[in-house]
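A single chain, nothing else alongside it, follows as structure tokens in the form predicted alone.
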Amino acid sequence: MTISISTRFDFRLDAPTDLILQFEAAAIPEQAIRSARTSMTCGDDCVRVPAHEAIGERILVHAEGRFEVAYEATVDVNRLAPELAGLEQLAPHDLPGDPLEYLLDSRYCPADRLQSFAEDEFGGTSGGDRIVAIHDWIAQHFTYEPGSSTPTTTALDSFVERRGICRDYAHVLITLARASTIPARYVSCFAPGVEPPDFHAVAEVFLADRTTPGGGAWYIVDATGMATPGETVKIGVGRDAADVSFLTSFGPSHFGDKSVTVTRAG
């Protein structure tokens, strides 16, 4: 499937200030980049370093005053997306390195305090059949609603509340395959669909791969349910949304306009 990205926002810093900024589809074997053009109001003051697990880039800035971002690209995605159903989860002791980290409490996921609730509400299942499962819990009990949570809403609160938008849902997920020892991630992504339009969020689990006996591999899942895996161009990913934010400021920003616009080029 190959998608049209356009986004483009600004913000105003009144006194010098370090930014991160990761918003460029991310160029890995799953999806490929077939055009890209980044516009910054930069100057000579911007320094890209690759991102978390080396998926994307985050562009290190230093700036004052108003500046700007525009980007466009177009992004052939060949990811595969077999049916999470039936796949099996591996032990931690049979799991490679770099999936370990997502088995671990971070900021906004504290896998460790829904463990038992876990146990109660999915106990029987595991692997692909319990993230099923913890999806379909969670579309049946959460409402989406933007405004209702803030850059400070962890994965307990979304789950005390039962709403949230796109990063919550996403939180919630995650937590809760950590609560069932399967290694879950955080994944900026863009995606044809999302409504309101805007950068989107999806969980990535770490499962068994048919194809490589004793192997595993990482799966989209989208909790909201607004996109699918073969219509994900990937950003970046991480142990929650402050691995990716789209924007982190190391000082006082003032935000302004912000569009993002994605469709299916064909």
Given for the second form:
Number of protein chains: 4
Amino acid sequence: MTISISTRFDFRLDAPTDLILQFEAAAIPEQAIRSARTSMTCGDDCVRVPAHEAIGERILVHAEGRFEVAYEATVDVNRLAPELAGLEQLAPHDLPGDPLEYLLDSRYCPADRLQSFAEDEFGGTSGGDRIVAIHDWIAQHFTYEPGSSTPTTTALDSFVERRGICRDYAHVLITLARASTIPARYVSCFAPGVEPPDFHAVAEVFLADRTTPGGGAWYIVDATGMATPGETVKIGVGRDAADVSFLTSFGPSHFGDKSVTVTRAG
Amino acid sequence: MTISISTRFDFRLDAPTDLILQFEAAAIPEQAIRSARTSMTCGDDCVRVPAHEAIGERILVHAEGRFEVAYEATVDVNRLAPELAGLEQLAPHDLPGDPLEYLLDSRYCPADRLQSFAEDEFGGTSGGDRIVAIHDWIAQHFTYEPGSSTPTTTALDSFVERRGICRDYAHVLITLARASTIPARYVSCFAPGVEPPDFHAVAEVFLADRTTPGGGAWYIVDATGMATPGETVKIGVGRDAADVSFLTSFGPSHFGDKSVTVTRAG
Amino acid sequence: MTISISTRFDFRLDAPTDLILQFEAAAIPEQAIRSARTSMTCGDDCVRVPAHEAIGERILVHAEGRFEVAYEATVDVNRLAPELAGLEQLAPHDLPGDPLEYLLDSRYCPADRLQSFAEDEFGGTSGGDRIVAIHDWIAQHFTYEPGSSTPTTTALDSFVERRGICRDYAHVLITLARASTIPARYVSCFAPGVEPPDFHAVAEVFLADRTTPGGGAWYIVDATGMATPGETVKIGVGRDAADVSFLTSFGPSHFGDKSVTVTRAG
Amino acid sequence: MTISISTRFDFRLDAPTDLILQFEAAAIPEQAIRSARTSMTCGDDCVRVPAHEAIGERILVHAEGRFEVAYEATVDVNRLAPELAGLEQLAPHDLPGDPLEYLLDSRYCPADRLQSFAEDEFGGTSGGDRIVAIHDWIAQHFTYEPGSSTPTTTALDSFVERRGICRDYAHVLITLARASTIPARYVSCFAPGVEPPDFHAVAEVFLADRTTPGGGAWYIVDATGMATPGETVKIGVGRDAADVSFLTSFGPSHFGDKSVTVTRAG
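Here we have the form predicted alone; I need the corresponding form predicted in complex with a further copy of the same chain.
Let us now look at the entire complex, which starts with that chain.
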């Protein structure tokens, strides 16, 4: 599937401020960047470094005043998306080193506190079956409500209030997966069908890979149900939104306008 | 300085449970392990993987019932500990990739929320001077009080209540450093002089390295003032205590006894 | 039912500190104090004022050093305890003035945040039927676990972690009742059968009174299931534990020993 | 001073919902209502009950769909506003019964957690001098920033983030006063000079009354510095914003427009 992306946003910095930006489609095997064009107020005066897990790039900027970003891209997504049901989970001692980190608590996903709930609600299931159960439980009990959460909202807040946006849905799923001893990470992305149109976020869980005995793989799960893995263009991954925000500002910033358009191009 | 370490602890698991243990001195250039002996209930039936940043090892166990750990080691510490005052901080765009992660929010260190305070209280200082100012501010305003915090206590809780133990002191210092755009990480460690004797925790901050133009290095800071860098034996590092707990349990565990003895051996 | 009560506790104050104590059986129509003896370090040098809703007394003390309390009492409880199922709830505009306050959020019971959950989980029930549903839901999903909570634990913390002690059980029930537009308050009490023996806490909810058209009454509900209304000796009531703690200290205090014995005397 | 008030606001309820409204100037000795006119969608079909401490009225409504409120009033304020500096605080055992409640923790004002800070920062002062010190500390360290807080923001959140609106400023001052063993309550009000114009909130603290030996009185303190006691028109009082919100909704509500105009009329 080919996906067309167009986004613009701007913000204002009253004082010289350090920023991390990460908003571009990542160049990774499962998605080929056919074309891309980024224009930013900083011009070429930005530093680019590989982002978390070398998926995508972080752009480091020291700026002041009004800052504008425009980005256009066309991306071919070729991602297998098997049924999760029936996939086994790997015990921590069978995990490769990297996914192990994604079992631990993070800023917005304090999984230790939901261990009792996870066992109580989803006990008897494991692996892909448990992820499906968690997904369905969220779908049944949560309301997608733009404006109902803030940048400091954690998965526990959302768990209590039973509402949120894509970021919150992903955090709750990640937290419940980790509380089930299944590694889970946060994926910022573009996807068609997101309503209202915006940057999107989904989860990835690490489960057994049927094609590789003893091996495992990351599988996309969209707790909101709005995007499908085969049409999701990854920007970056991290433990949660703290790692892969499209704008991290080390000082006050005033957000302006934002538009995001994502369409199926063929 | 040669440091002798002896620790024992035990806990009980009512059901088969996955665990991550990390309690041994790390084999790294700045500290040489002269001798070490670990004995655990799991015997040789444990998996060892490199821990965060390849500093130390995580031990992965699936166990049930009573679990005992005993560890003895002698370690030679050869760590330079320059004065922090006067060391410059590196702008995010001048950082090597790894320290960049340590600017971001983590489970116990939500630095974004203390940016205003940091600027208000420590504005006008930067780099090593700011770290010294943060250290002194904590020393002046906090009370070391065993039992005053719990495993869910965050740096914000400690900031409000002005008390805690080594873990909380480290979290507050890390959070204020990140809020000052200085990378900071959590170090679990052994050190003589810790009162009451226990596993210890300090912070490390990333600042310019005077000996390498453009380069940087990690420097130990003990917010509690109980340990000196030259006598600190690192176990592991992470974003905060969530990454490098001596016991992470994916299910209920009942902690039993613990003893930690650390002495200067010559 | 006649209940015999015996309790002793002590604490230490390093500096002169203001205290509020409330630990004696309240003299109210539904429970007659047959005998009572209080002895405290302050002797007669304490001020007594009526407590919340004029149920029981608060003892105001300014003290330093070691402080001891001993209390013995025999109380006849004559409290009707009708089935809650089938009792209607009163709309806010039909409530007498006082219960209205118990619909509002308080320190440990931020009911607004659980409105969605309450409607989602208990929708279709109201009044006494809803209280029974909430009670049964807690009984099914929570684990009574001494030591699992602290004085700062809120009903939201307990809702997330699914465990706690009597105080936490009462807070969760109160919060879910208020989120269902049913006034609910916190009752500190003595009761036989509490395991481990300690001060106890239950909830009271305000529902229609079948014997008084248009009227309402407060009904005891013990979310832990350990005490029955007919054997519960009220100490005091309040919005939550913040109003009716047996010891409120305006400065640091170090708790010592505590023993509570409550028996059925005939 | 005569104050003219005009306010309009509206909201929408998707389902039949119980509401508590409290937005009118209270008829109390210190402020005389010269004229007032309220019009609401519910017409005369509302129940009015005395509000907290019998200051002002709560309006109880069961409504659905769009709901509009318009209120106009002219009020003569005759309130003494002595200097707080030098006024003594009353020990808890010297307080009359009612103010005692305002020493306790409430929804947004968990004062126990700031006792150490209060003693550390303001130790050596007491009574009116401490209130002045708290007021000045807030003035020096906080930024008034509409949009920076939400309905769930507590005094601890604001203490950490050092910013907020009138509600947050009042909560912080109340919390620090209670942590200093000074009764403090929340006052919703109208006042000229509030920028941007809106409902306003200030604190009241209970201190000795120089004109009545052994007696005490409530004194207004505006932590934001925008309103003066002599021009403040009280709507209601409570432990914090949870008791005296202009709109409390027991179910989802969608707020629409709001305008508030308050002027000095002569």
